[in-house]
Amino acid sequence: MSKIQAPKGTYDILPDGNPKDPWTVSANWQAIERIAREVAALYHFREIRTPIYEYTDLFHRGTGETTDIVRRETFTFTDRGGDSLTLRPEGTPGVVRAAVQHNLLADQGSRLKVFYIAPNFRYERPQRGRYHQHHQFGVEAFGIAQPEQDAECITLQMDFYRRCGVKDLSLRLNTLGDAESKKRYRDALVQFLEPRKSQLSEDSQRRLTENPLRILDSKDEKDVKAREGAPAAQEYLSEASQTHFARVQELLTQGSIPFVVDSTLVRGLDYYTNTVWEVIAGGLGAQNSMGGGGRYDNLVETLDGKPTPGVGFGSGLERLLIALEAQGVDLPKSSPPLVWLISLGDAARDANLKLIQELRQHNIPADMDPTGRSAKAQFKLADREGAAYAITVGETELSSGNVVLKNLKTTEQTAIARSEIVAHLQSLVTK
């Protein structure tokens, strides 16, 4: 009988992980995290978790139907009761079905901004980075209809990303226009392409009747070739949606953020108007595409709630670390060093079983090995589990009253009181 494998598109993440593929590393997951939870903090975002499966009904009415997402990405479901129900494909209508059930954009003038670090699920082709269980850290901010605000998301997730080290970073900008602007390219985008509908790709001349603006997001030849020549969105804006790119881009600017404008880029979400982004990442070929995100003043009102502009992005994160590696960025590491515990006999345990807990009450990690190994064998463990000091007790230093502190990197070993071997530690790593 063969052995039970992870399934299919899934992975596990390990504490030593794969060095190759630097999404299986705990210890990576731990240091993006915590930068995402720092920035996001800085930035008031609070943290919000919302089930990993919803309705399907959500997706099909948030996300839209008519986005590939929906349409062969999801993994949909009847439960025993009957109900249909999806895992999560991505973050944005979850957290807005939370707000409107839960009431947090009910008063007059609300506002709420929030972040989440969650698995998302799509039924794709897995490849590197790209598997049917991946996961996002992303933001979404309500009840601001202003540009200063989509200009806030922005900033936040390029400084993410320079937090985590990540180099030649190239922020893609463009404009959807409200509602109204929206229909009128949609329109003039269609009889654009409609007398070359021959030439477009298959899955886009499906687009065309059903969502045409995805045609231009398309990276099929095809299609790159038929939509030369095509409209741009920004010749259908109205005066409102002029203003607030125009005020996206002076603020951007203000804030030394460099940004190409590009009129292809519209995001694969039905409900986005106005403001959309996208951040790519140099040297990582084809797939450099970090995460991106944009405005979606109707989303609230379409999922039964009042009318609440809002505005956030996603970003992926095996993605993340792989652009980290292909740079050759090594991501801060926070966890203070280790200390090992050697035991010279049973007298000597028992002590170190009582040092070991005042270390760990002192916030020192420690461990130790109690199975009675020798000195030899309880060193090479020590090293084996990386750590950075040892602490040796044995019948001479349980009559001295003193301990002998090594620093197993550079092997320098002191005696030190048994009464002052937890400060010492405490002033070591803390450096």
Given for the second form:
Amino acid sequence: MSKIQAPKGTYDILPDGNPKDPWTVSANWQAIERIAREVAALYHFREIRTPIYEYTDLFHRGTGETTDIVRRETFTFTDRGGDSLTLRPEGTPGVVRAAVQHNLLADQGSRLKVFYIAPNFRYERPQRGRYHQHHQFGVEAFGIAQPEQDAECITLQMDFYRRCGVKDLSLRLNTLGDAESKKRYRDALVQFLEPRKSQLSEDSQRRLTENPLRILDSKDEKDVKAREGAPAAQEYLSEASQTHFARVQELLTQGSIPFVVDSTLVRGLDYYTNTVWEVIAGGLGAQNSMGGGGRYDNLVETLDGKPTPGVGFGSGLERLLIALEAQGVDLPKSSPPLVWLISLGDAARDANLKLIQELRQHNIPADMDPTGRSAKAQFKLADREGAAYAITVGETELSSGNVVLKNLKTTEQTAIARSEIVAHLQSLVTK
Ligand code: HAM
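Having looked at the form predicted alone, could you now put up the form predicted in complex with histidyl-adenosine monophosphate (HAM)?
Now the complete complex, all chains and molecules, led by this one.
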């Protein structure tokens, strides 16, 4: 019988993961999650955590019945009570559900700005950068219909990438128009494509009735050819939608955030109206979308809330780690250096058990091997565990009241009074 493995499309995050697969190294996650939390706090977004599964209906109504996500990518199961549940494929519907359920948007226009760092589940064909379980840092801002809110979300997202050190980014921007403009455009597109139906790919022939806008971002050569000369969304925009989009662009320009307007960008979720955007990064290969978002002014109402505008983005964290690795960027690691205690004999071990507690109480990470192995074996272990300093205690040290501190990188050694060691290490590790 073969050994049990992690399910297909999932991976483990380990203390020493494979640096060539940067999404498997736990310190990398700690670093980007810390930056995400810091940047969210700077823009005054507060954390929300919702369950990883919801009633299936939420995603059918929220994400949209005709989206690829709901049609063929959800993990859906019936629980023992007979209810149909779905593992969250994307963060937005759960956040809206929670906001409505807890009356966080009670008065129309009330503001709510939240962020999440959370796993999502999509049954897509696994490959580098595409998993059955992936993680997103996302934000959602409710209550402000003005383009300033779109620009704040985009600015936050780009600031997050900048702080992580990722380069070679391109921000693509488009507008789908408000619900009415979107519908007018949809009708015009169907009218244009209907006579060309037989030239479309099989998927797009289906999309023609269900979700025609998606034909615009299909990469299938047949679709690219068939849609040549198709009308552009811009021609169908209401005046309000045009003004909104122009102002978003103006704000980004004022904020020195480069972008390109791409009229083929429609994004794969039904709820978007007006602004949509996507950030593409170099070094990602086929799965080059780092993150995307948009405005969804009708979603709260669709999910039983009072009409409330919303806008947000989701950024794939595996893809961010892959891009950073491909671009040779080292993430700032924040953990202070580790001190390893070496004990020569039982009495020294007992003394070190006291010292280790003292170090930890003073916020100095410390560890030791209590099994009574040779000094050589203990030093080897200290090296393997990545310790920066070793403190040796033996009979001599116990009687002299000193300990021996060794910098494991430079191999420099000094005797220091036991009573001074905590203060001395504190000055070293906070340097
Ligand atoms: P999305 O474009 O479906 O948007 O996903 C956002 C990001 O999640 C993608 O750009 C990608 O980086 C990452 N991602 C998606 N699927 C996978 C996968 N199978 N494996 C690895 N990474 C993946 C949303 O989910 C919207 N909820 C974003 C949003 C929030 N819009 C408004 N608010």
